[in-house]
Amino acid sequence: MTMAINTASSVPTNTGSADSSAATAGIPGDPEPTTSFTFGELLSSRTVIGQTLKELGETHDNLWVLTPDIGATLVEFRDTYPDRFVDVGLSEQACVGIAAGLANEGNIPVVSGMLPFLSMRALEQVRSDICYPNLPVKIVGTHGGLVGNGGSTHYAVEDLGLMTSLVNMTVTSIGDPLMVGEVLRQSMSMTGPLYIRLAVGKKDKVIYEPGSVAVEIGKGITAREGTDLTLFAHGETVSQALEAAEVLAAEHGIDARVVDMFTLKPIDADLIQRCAEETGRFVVVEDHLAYGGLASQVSDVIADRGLRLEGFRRLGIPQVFAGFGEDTELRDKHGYGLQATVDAALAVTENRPSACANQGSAA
C-alpha cells in the first residue's frame, strides 16, 4: 500500500501540533520524487502519534494503546477511549506481554515507550510473545540513537540489530515527524509486528514538503537525486545526509543522491541495486552502532546480489559506550557527524575526475 504523507498544507512551526484534516495531493507511485525538503521547520513526532492514534481509534474499535509510564503523548487517546488505554507503570515486559494477550483476542495493540527498554528489557517478550505467533503489535518509541543526553543506559543504539534479527518483525526508523502518522495508518492493515524508531520526538525536522513523497512500508524514499554517489540514512541522519549533499554540491561539485531507507526490514533491495548500478559509490550514515544496523543490511544486499561498487563507507557509533552530550556533539565525537559524512563522500569519490577537478578549484 502506497500513500502520500497526509497532513495539512501549512506545517506548524515549533508548536507541537499537526492538522491532518486537509490532505494535499501527493505523488503516489513516483519512484524518483524530486528534491523536496524543508529544513528549519520543527514538529513533535509525539504529538503526531497522539493525534493519529486518537483518529485511528474512531475507526478501529479494536485499537488499544499501552505504555510503561510514558503516557503524556497519549492523553487524547486515553481521555477519549479510557477503556482501551493501559498504563502498566515501569514494567516493559508486562506491557509487551499484555499487548500480546490483547492481540491474541483480535485486537490491534500499540505499545508506546522508550526504546532502550522496550528493545532490550522486553526483548524476550517481543520475540516469544509477539514475533513467534506473528501478532499485529506495534512498538513505537523514542530515544533511538544518541539523543536526549541521557547517557548510555538511555540510548537505543543496538536496537535495530536486535529487532531486524527477529522473525516476522518489520523494522522502521523515521526522521520526518509527518511520516510517523502515515506509517501508523498503514500499519492498521498489517498482520505481523512492527517496530517504529524515533529520536526524542519533541522537535523533529520536517524533511519533506507535505504530500510530496509517497510513503510505503518496505520501500526507500529517494529524498534527493544524484549521480556521483548514494548517501543512505534513516531517522534523524536523513536531514544530516541532505545537508552533506548540499555541501558536496556547493563546495566540491559532487552530485550526491540521498536515500531515506526508513524501512530496514524488509529492506528495499531493488532500490539498493539501482543505486549501485547508477552511482556506484555508497556512504551509509546512521545513529546506531556501525555494525548491525542499516549499513549491515545494505552490505547483505550487496553480497547477496553480487553487486559491484567503486567505494563504500559506513558511518555510525564505534564499539564504545558513547557517554553524555548533545546528539550533534556526540556524532562529531564518534566520527559520523556532518563533516565526517562529507569527508566519507569525498573519499569514495576521490577518483571521480570531475570531483578531483572541483576539489582543486575549491581549494
Second form
Amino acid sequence: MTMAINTASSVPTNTGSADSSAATAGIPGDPEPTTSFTFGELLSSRTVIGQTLKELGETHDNLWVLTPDIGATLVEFRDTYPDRFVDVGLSEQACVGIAAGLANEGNIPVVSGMLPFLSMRALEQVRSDICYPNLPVKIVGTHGGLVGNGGSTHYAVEDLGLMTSLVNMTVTSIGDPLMVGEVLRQSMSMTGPLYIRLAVGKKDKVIYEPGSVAVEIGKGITAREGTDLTLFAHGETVSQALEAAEVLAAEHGIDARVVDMFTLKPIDADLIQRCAEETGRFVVVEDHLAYGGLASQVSDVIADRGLRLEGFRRLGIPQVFAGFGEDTELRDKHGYGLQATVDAALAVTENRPSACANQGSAA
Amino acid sequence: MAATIIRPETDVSELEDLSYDLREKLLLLCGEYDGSVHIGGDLSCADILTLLFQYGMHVDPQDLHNPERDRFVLSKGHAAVCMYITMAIRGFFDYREIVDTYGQLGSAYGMHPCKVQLPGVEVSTGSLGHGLPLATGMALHGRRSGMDHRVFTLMGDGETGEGSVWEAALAAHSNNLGNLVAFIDRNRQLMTSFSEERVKLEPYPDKWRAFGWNVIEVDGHDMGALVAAFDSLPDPDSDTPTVIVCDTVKGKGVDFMEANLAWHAGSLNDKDLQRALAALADGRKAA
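Next up, the form predicted together with the partner chain. The previous block was the form predicted on its own.
Zooming out: every chain and molecule, the one shown earlier first.
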C-alpha cells in the first residue's frame, strides 16, 4: 500500500480531543505530496519532520525552527520561511534559551537537534527557561537510545528520566515516522513544552497501517491485542515488541498485548490499570536505562494505584556505558533485544519464581 | 514607535535622587526582612536599573503588554529586589507590598524574579548566564517582525563566566541584533573573591569587541555618563548589538559595604541599618 505522507488521510487519526482537534483537520491548500511510503517499509522521520514543519509553517505564522547545526533536513522550512529559521551553530544552551526568548514573545519554537546534547547540555535551560514559565517550546531530536553507533557520548539513554522529571514537560518517544508528523500537528495547540524522542531518524519502520490507530498525546496505543501479558514499549522497541509477540504466538501459544506507550508523561495510567486487570503480567522493554524510563513510569502507576501483578520485568540498558556496535547487537548484548524480550515474556507467563525480580541491574 | 516614552525630560539630578531613593528603600527592606538580601550586587546595579526604568526604557506600568514596549531581562536574577523596588518607584508595584511580603509564603516577590507570579516581569531568571540567550531570542523576534523596540539585559560580570553567555554573544552578532543592549555590572567581585584574583576577565571590553559587539565603557555610578551612554546607543534597526560595560563597586553608597566580600549578601540589624542609612544620606548630601 502506497500513500502520500502529508495528506491528512494518510496519517493515523487521533481521537479528537479538544486540544488536538486542529491537528487532524488537515491543512487547507496542502502542497502536492512529494514523498510516498509503503506500510511496513522504512521512512525517514527526519523527512517527515521537515515536511510537517514546512506545512505547519504555512498556517502557523508564529512557528519558528531552531537548530544547533543539525539542520540538513530542515532546509524546506529554512528556504520557505527564512525569517523564522535560526541555526545558532554548536550552541545548545543558547539555542534553547533563544527559543525560550522567542516563545516569551508569543511564538511556537521547535528546537531540532541531537538529543544527547539537547537533553543534557541544555538541561538547565530546558528546565528553567522553558518549563518554569511553561512555554510552548518543542524539542524534537534524534539519537534516542543506543543508536547511530556513535558511542556513549552520542547516545541519549538518560534523557527520558531527565525529561519526565521536569515540571510541565510532556515527554514522547516515537517509533513510527508518520506519528512524528501527527504529534507535531497536535502540539501546535499545546500551551506547554514538549519533548519528542526519535531514534537515528533516517530509516524508521512504518509500524501502523495509516489511519488504523488513534494517535493522541497522553494516550497509549494498543498496537496488538492480547490477553496473556502486556509488552510495553516506546520508540523503536515497539517494533521489536511486535516481533516478539509474533514469536510468542507462533512458537509458544502465548497471546501478548503490545502497548506503544509513546507518551511517557503524562503516562496513560488508566490504560496501564486496564492492562493489569486484563493481562496480569507486564514486560517493559525500552531503549533507555532500565531505571528512570518507561519501566519506572509504569512502576509508579502500579505502586500508586495498588495494582496487583503476577509478573513484572523491565528490559533496558543496565548501568553500563554501552560501547560500540549496531543497535540490535547492543540490545542483544545488554539484555533487551528480541530474544530477551521473548524470554522475559515466557518467564512472567510461566510464573517462574524469578518472574517478579528485576532483571536490569539495580540503579 | 508608539510605545510610551516615560520620562524624556528627566534630568540627571532627578535620576540621581531616584537612585538614592532606590538604595534607601533597599536598605530599609534589608532591615525589615528576616533573611539574607543580595545587598552588595543590588547596590552596584542600582544606578543602572534607575537609568533603565526611570529614564531610558519605553515601558508603561499601565500597559504591560504593549507589543512596542522595550523589554528587560534581569540576567543577574539575584538583584530581583533592586528591580522590584525601582519598578515600584516607577509605578509598576507597591513598595509597601514588596517590603511587607518579600520572601514570604504566597508572595510574588522573592529572591529571584518569576514572570508567572509577577506580571510586569518579562522573564523568570535566577540561574546565571541565562539572560543573554533569552534576550537574544526576544530581540530576534523584534528584528524579524520589523519592530523597533529594544531588548535590554543586565548581567553581572561574574556570570559572564558561563559559556551560555558567549554562545548567545555569537548568536546575537551573527543575527545582526542591533536592537539588543546588554549592560554589564562590572563590579569585579564574585561571591567569595575579587574576580581578577580568581578569574581574569580583563581585557574585558576587548573580549566583547572580539565577539563583534559595539562596546561602550562607562562609570556605572556616574548618572550623567550613564545617560550619555544610553543616548548614544545606535538605532535599534542597526546591525550590531551593544554592550555597555559599567565600571561599578559592589555595595556602592554604603561605605562599610563597598568592595567588601562580607556584603555579597546579608541582613541588617538595627544598628547596621542606621549606619548604612547615615552613610547613604552623607553621600546624597555631598552629591
